[in-house]
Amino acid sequence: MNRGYMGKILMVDLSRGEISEEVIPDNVYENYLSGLGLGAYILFNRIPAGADPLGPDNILGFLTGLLTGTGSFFSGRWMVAGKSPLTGCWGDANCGGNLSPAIKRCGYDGIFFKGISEKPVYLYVDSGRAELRDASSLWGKDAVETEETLLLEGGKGARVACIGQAGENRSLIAGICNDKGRLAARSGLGAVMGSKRLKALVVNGKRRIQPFNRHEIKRLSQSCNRWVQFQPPLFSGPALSRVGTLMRLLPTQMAQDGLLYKFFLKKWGTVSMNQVSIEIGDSPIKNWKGTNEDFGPGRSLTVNPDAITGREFVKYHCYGCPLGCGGKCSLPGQKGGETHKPEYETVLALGGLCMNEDADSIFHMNEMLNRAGMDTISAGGTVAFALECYEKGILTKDDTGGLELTWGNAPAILALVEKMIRREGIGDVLADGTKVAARRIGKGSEAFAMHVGGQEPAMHDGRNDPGFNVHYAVEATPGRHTIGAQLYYEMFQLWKEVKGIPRAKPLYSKDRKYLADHEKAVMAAACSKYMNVANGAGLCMFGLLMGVTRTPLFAWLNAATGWRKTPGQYLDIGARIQTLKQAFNIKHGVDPRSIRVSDRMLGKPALPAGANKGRTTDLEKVRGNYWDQFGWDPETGVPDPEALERLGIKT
């Protein structure tokens, strides 16, 4: 029977340079959904205890969603998954593009990689066949020149994914390539690939995706198109920066609805908050010790949404996407040159968090690390890192190769993050992120490496918003800032659809924010249930922020499958995934209590002036409370066996 998905994955021993198809029983769909689901129930089952991430051992997954390809809108995100070697835990990533579709239209909807070749490869893979071909003149290439190169071997209607010189090198912060320099950046999965020799993923096939009911799909897009095709007229991009003031000055806030917020990423994509964010706090600024006084709107206006769209030559959307978000940009001082539109994140970690208002700088940083497959969050937080310890005397001229690292010193930080990418002089000491650049350079350099188990967390500030800082510290992937928040809870709207969960409120204090109730826990425990849904059926957060009834997923997936599962048993579904990856982690002798949110993100001590003035956020209690809403033990987070047993999961 047709239920959207394709029933088989592949799996590939690159070690012994064997490749095997395994059929999927429909049960496991039923209980995981595909997609990361899926990826989860792979790799607890059959990677081994005590893994060495870098090692033949480790299991990397490209997984393609439930949905892709069905017909339902915002399902083509492909995603990567394995045991992080940058925090040790359960790692994931994702990706918009044009991948997704393609693996499963190849028969799959995941192939995964053990072992270790013994020269560079990349996997070839259409609708009949597998195999492993010579990588080594590409070896050394950066991932849109390797990706040139493949499209042209790999034939009409091939697509890539591959790593540039940050995985070749095992950098930890590097992340896998698709669509010329877009990047699934999280969670140090490059290095995975590039531990494994593995260059690329090639896939070109012409399978077609059979859902249960296509035309209830149709209808129920269309619907979904008219919310995303109403667009009214908008301010002009610096105005949205006294936006940002205004809604900073309000003793108050209102719920958002993320209609509003839909009309920003059509109009100028995720830079639409850029100043805003950066006045109501939500942006850290100055390796998080400084505030929006220090970082105003004259020195932002450089990166102002009409700023950064100025350059923009042309809009693209994603594979089954009708929003169209991504934008491709001009390249400064290079005739012809371009890059993709800088996204927000990379906009605010190379931009405020260092201080640095050159645009330019910004521009050509993002296409450098997007071509050397490396993380631009992680890099600009570890760039930061190396500011204030440069500040402090901890680093000095002799230490950074001559390179004066002064906040907002545009052409030394350019100059730097091409010595991480080169793994060259201080570069190299910087190249794994934060953390691991703490414990190379010590002298109590510790107390200004800004991560969560080892990850560089977002440009997304918990102590304006606490919700982030309880999902940077409860998800397996920690410091991860696209599952949840109070702010996302907000749009997705899930009360609507599901019992028993709080409404928010519509007009509340800002105050209330810091609560640390019973209240937050069931709404964080919402968020995290959902996104499993969501990254299971490779949805795009984008459109699952326009909330619940306007982007229907649980109809979506119904109709795609035939299944008559209604909201509440979808959650159930979350609540099996996310507990399968905390095992996960308990399974690699990880303590949940051990990843820690740093103090001064806590706002320990206070900030003593900006935004975030005087914020402080309880994130014990609250984890707790989240902790608990799973069946697992407040105390530790450790799993009770009674909810693993109800939840069918055997460790």
Second form
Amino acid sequence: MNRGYMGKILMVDLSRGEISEEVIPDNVYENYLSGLGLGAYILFNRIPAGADPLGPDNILGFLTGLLTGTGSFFSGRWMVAGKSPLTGCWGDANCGGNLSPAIKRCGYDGIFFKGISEKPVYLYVDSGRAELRDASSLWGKDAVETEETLLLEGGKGARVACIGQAGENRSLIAGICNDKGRLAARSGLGAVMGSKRLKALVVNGKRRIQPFNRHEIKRLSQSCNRWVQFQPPLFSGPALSRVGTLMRLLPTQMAQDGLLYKFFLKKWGTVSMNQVSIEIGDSPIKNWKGTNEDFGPGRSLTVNPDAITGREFVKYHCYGCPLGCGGKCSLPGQKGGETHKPEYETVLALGGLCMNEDADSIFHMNEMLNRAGMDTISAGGTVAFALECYEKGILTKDDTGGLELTWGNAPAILALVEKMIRREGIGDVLADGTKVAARRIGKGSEAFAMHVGGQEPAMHDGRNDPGFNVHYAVEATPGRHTIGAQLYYEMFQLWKEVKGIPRAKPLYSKDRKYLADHEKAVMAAACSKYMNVANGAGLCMFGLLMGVTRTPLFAWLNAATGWRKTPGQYLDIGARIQTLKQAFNIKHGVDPRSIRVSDRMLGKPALPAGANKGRTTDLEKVRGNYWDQFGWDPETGVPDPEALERLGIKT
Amino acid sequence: MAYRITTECNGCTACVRLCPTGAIAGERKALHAVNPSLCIECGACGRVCPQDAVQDAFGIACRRIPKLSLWPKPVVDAKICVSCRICIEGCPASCLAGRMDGGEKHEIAFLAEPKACISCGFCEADCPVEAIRLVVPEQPAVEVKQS
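Beyond the form predicted on its own, can we have the form predicted in complex with the partner chain?
Entire complex below, previous chain first.
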């Protein structure tokens, strides 16, 4: 029966060099979908309690979405899951590009790795065979060089995921790279790949992916495409920052329609938000202690959307995407050099967070980090931490190997990033993120280490949208910004399809955002559930931001599988996946209450000036209510045995 | 469901060489066989078989298209294409690619390697916005000698 998924996974035991195929029963897909849902199902059952994330018992899964290859738009995300060495919790990351359909066309919904190989290897898979091959000659090469070599070996149509030096060095902020510089960056899963001595995954599948009703999927895709292609002319990049200024000055907040954000994404990509975000107070400045006033539109003008896209010579689309927010840019000062267009997170993490206004340095660091396979968010967060330690005298010039780590000192920041990649001197201290670095440095530096459960948060300030703080704290993978926020809830417009969840008010006072009422928990839980469904389907969040009626996730899923589930039933699946991930954390000894958001991020003490002046988040209250939404203990966040049994989860 | 090779097969290996997934096994002058787990029903074996020895999943004999130049090829309408790459990544022969076309900086799909195309039509079937049509290429005019 054609159901959109392949019904099989590949399990690779690197210690023994054994590769086996496993058939997954249909009911697993009905309960957990594919993608991260399937990943949670496999990893929860097979990683023994308390396993060392960098040891042989951890399992690393590469997963594709249920909708990938069925003809639905935005379905090109591939996902990677495992126990995170950065947080000790459930870890996952996802990325676009062209890898996902290539994995699925090998005939598998996921490829899982356990054990540790004796020597560096890579896995080659095509439609009919899978074999481990020697990667000794690739070890030490950066991700782009590795991919170029393996594309030649893999043959026409091959796609590659690999690690760079950061993953090899087991840097806890390492990611996994594909398409020559795109990273599944979060959760430090590149270090897991490095610990397994798995340099790369090469896939060259030619199988056909068969949905239940391709005609219906196409019909839905065409109606979605009409919204994507609707694009009015927009003002210039620098003028966009003034929109941010206006939004900051207004005492009221309008419920935001994601279609507006789509206009910006289609024209500029994520960098469209560079200046707006600082202006409205969404982007943290100066290691979260500064404000928009410290890094005003004049200073950030160097990274305004037009300045970034001015270097863009081609826009590229990920698989299945009609929007195309990605791009390739020329590398300043390097003839023939190119880099992926730096994303919003990269620009702000290495820019405003470090008070760095030198755009050239950001382009270079973007390329260096992509090649090394290191998360730009975490790298930027860690550099900002080091700058503050230097400012406070905790780090001195002797410690930094002569680098003068003052705010905005671009050459020094660039040199520091290089040291982190190579694990040289101070770089070795910082290469595992802020939490570990603060432990190594001591002297009270923990107060400047901005992290949630060990992971550096993204460039979205919970003092502006408290929803970000809630999700940083409550998700099974702490510090993630791509699951929920009040802003996302407004954009998803779930109330249009799901009964019983609150409709966003079109216009409201900004103070309302900070009320830790019951409704906020309902909204946050809905976001988590919805994104679990989306991650099971392999959809890109930027598509979902257009709203559930314009990007018909549930209808696509029904057309691909032949199921007749209601949106409410899909959200129940999302809740089941969320519970399973929470149970994964409990199994591995994580106390949900122990996942702390750094005080400064919560507004303790509150900022004295700027867009987020006086704003704080009452996390405790919303978190308890959020846990209650899933039937978990509101005091402890532990799913009780009855709730697990009801969902069919065996512990 | 998969294609099948009947005993009419004379072991010419034409289909073995053309099959994009390596699903057909067979030595020269020996009966060939399709591995059903690898067959993607692209029909290339049927189009090339000189013996009409291939049956599709429903048991219907495939029709050979004797001249390769008469095999239909995809033509992409650049005005409709949304650069989503679904055809490029779905092509079992990897013969499609993207190129700049028109004013914007987006790459539009096109048939980069016409000789590798096996006329399976998956690109046409998969394109969500109906931007691809399979068309028999125009044949070069043949000069007729007048007696």
